[in-house]
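In structure tokens, one chain follows: the form predicted on its own.
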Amino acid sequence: MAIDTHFLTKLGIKKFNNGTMTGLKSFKSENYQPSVSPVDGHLIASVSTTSPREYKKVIKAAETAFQTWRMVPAPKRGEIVRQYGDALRANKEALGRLVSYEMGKSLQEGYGEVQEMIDICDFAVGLSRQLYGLTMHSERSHHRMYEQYHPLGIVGVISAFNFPVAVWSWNAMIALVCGDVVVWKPSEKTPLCGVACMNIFQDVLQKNELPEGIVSLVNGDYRVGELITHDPKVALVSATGSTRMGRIVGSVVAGRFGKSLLELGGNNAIIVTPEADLKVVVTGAVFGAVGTAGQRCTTTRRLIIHESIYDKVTKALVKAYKQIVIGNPLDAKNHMGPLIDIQAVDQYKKAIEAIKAQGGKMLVPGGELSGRKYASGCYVKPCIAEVENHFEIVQSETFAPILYVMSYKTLNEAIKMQNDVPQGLSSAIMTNNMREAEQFLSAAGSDCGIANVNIGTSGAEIGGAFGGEKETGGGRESGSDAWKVYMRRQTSTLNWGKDLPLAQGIKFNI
């Protein structure tokens, strides 16, 4: 399949003597890094990578950035922030095209990341004037109690491929107006939209006449990731990905008395109850299940449907399932494209193999797809696969369009299902029962961050905080009050009388 690549001359992405592509334009390097499109196979470009004393210069900028930035009043913060979205509008096509296309995600997805990463820069820019604290009573008189925020200082972000783009911008975007500077390292298999996010940034810095260190980009493997978990200068440490790596991460920031914000693992489940409206199980399903070739950590894997109604909603996902068109995900009309490697092929594979060792009945058999349109060899058939909530295979997360399908008698073992993964990410129930949709949402109801009624797993919406619990990390994103999380409180306390008196009616006579 032939791809025109020209959108990248446009994100600041130029061609060399020899054939490659080099990343930041004010950043060169003597080590370089492929991308490889898992759409075609094609080397799109060569990156440059971050050896550790590049890491060290980067900092040291930083360092000096923030000094300058931490006094730049919020609200004028929220002014630059305000430029980037627009930088981002004007750059929506080219950069929505250069995500599907290093990432495999659809072009439709292509562009509704981008547009995600406009929306929290208008929440950003509304948030850089609402950073409030509080104002309190004090015991003594004359004085004068009130908590404020102050900015951290390097909040270091380590972001996923499966959203290139988004969560960085989730991050950094609230950061920025919190008086942060940023360190990005983007996923090694999706540098690119990386560089390109950085060159438009680096523009609208450059213009304002602000230090480039404000937002910086280190590229490389684990092993560049390292160096931000175990910097302390580096305050907070927001790292989306496993929950193995979330493990590290947490533990090795903690042990130096930084902050982390982790956003892991997700094991989804959609509760089918006999009120649910069958059309919208049917789209907030196959949607959840196949969207990003089942690559998103809110996808849904697992559907837990009542038992009456079993027969009837699998038969019409099996149908659904048979109108799916998988292929070049910058053509419109195919519903799903390639998994983002070979690897995450193999681990396909594997998952399904352990579903039928484990008792499983396939319902849509899986496999690899060949020939000339899938010569990538990253392009999979989505599945379904009745099993039981207890199977190992299904307690754990795959990274792959494979959902599984499991039936339930009470809404009560509903429930018990849902919750029964060591994940907490997202959840949903389809019903138009209102005591039902409200027993999911009680606290009797589902143990995960995120909770929808008449709506599927996938997908967050900029406003509400996003994250989960138990193995999903804990941490919160994007909206609501997560803002405080990139910034330190401090409780002062200011004596505007002529006297002394001390808390406690303490006398201390001197």
Contents of the next structure:
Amino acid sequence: MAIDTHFLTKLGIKKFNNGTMTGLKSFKSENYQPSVSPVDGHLIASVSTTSPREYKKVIKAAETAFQTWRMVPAPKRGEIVRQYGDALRANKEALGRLVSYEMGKSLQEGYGEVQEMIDICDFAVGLSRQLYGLTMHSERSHHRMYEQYHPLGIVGVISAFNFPVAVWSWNAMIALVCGDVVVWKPSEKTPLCGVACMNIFQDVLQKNELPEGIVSLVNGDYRVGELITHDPKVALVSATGSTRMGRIVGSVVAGRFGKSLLELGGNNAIIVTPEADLKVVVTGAVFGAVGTAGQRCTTTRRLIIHESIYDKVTKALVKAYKQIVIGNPLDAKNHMGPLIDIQAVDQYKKAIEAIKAQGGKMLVPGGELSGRKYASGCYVKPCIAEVENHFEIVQSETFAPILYVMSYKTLNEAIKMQNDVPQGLSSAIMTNNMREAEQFLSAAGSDCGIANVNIGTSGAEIGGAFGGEKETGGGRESGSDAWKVYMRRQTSTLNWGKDLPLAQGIKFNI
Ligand code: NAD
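Can you swap the form predicted on its own for the form predicted in complex with ligand NAD?
Below is the entire complex, every chain and molecule, led by the chain shown above.
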């Protein structure tokens, strides 16, 4: 499987296998980490990691840059983000390929991720003129009262491997128009995506003669993440990843009274009622379960199907799974690429063992794929298992293409099953019955951050606030009013009269 890697040079990743730059171009690094592609198992490059000493320099530069950036008018900050969006358009092909090659998702999904970055840039540009506060009537005469929003300072972004570029931009573009500066630690599994995004942003800053510390990159594993979470100079930590990581990050940041925004694991279900359109169900479920090889936080993990149509739906799914072509994700003929690494394959195999041990039955068997085409050792078969919702394995998130199916009798029971997991990210109901749809969306319906009707669980538009409840962490990022998390709110009252009326009618004889 020979892959043309010219796109790396276009993204400024030049020093092949010999170290690449971290965010601040002036840095020489002390340590390197390998970036290995799950597509063909090749070492793409060695990437410099950030030492504690270098981290301090990055933070110093970010602090200095914040002094300038916070005083740049918000619409002018938006103009920088607009230019970044244009630079992404120019680099979409190369960056999309890198996402696909380093992470293993299909090329279409790689391009899609870059498009999401472009979309959030557009959103942030508009937002830069709409960072509204409220005004309210003061109870005192000749007084004006209002609230305004100011930037927080340094925002630390810790991101997961599965959306190696989009998640950082959801955070960074909004934070930047809000006047914050951003320090990003990408996943240690996809560091080159971070380097590429940073190279493109640094070019924009340089052209505009702005300090490079406005956005910076720190590379490395959880230990570099810990430098951010323990650092009182980082006002907000936005962390995307597993619930295990979020539990640690949330408590460390809370312990120093910092702010955190947590986007953690999901366990997403689709309820299929007898009034569903079967074609929509199969398309939504297969795309949701198999897309990105089951490695999306919003991947469809559970299908809760009414008993009267259970056999029909599962048969249609088994048939659809037979058509799935697995292979090199850079080749558009393949529907599903590899898992991120061998450890992920191991987790997948252990989960299948656990399903069987806990009483589940495989409707479509799984397994690792072998042969030249799959030489990286990261390719697996998507599978379907018949289970019960309370099984321990079903209650936890396995980041792999394993779809659980189960049946229900009443909609109340189905909603209870849908909610009866520790996570609360995405959910859906497939029905053409208005009452069923409204019950699912009501306060007594889905308890998730995302609830869809006749759309699968996976993916989300950037215009809405994205995030989930319970062990998903409660954070909201991207669209709607999620920007408020990146700013501090200040209530101000201004007296333009000649007297100073005191509270509770207190008077001094002055
Ligand atoms: P992970 O938790 O292993 O790592 C995520 C990031 O956290 C990495 O950058 C890692 O280095 C860092 N990290 C880990 N431990 C840390 C610590 N103690 N302190 C500071 N940083 C630490 O997750 P992953 O395997 O990269 O990604 C998969 C997980 O991410 C899944 O659970 C998935 O559901 C979740 N995810 C959630 C969302 C969402 O928006 N809810 C989006 C994408 C992925």
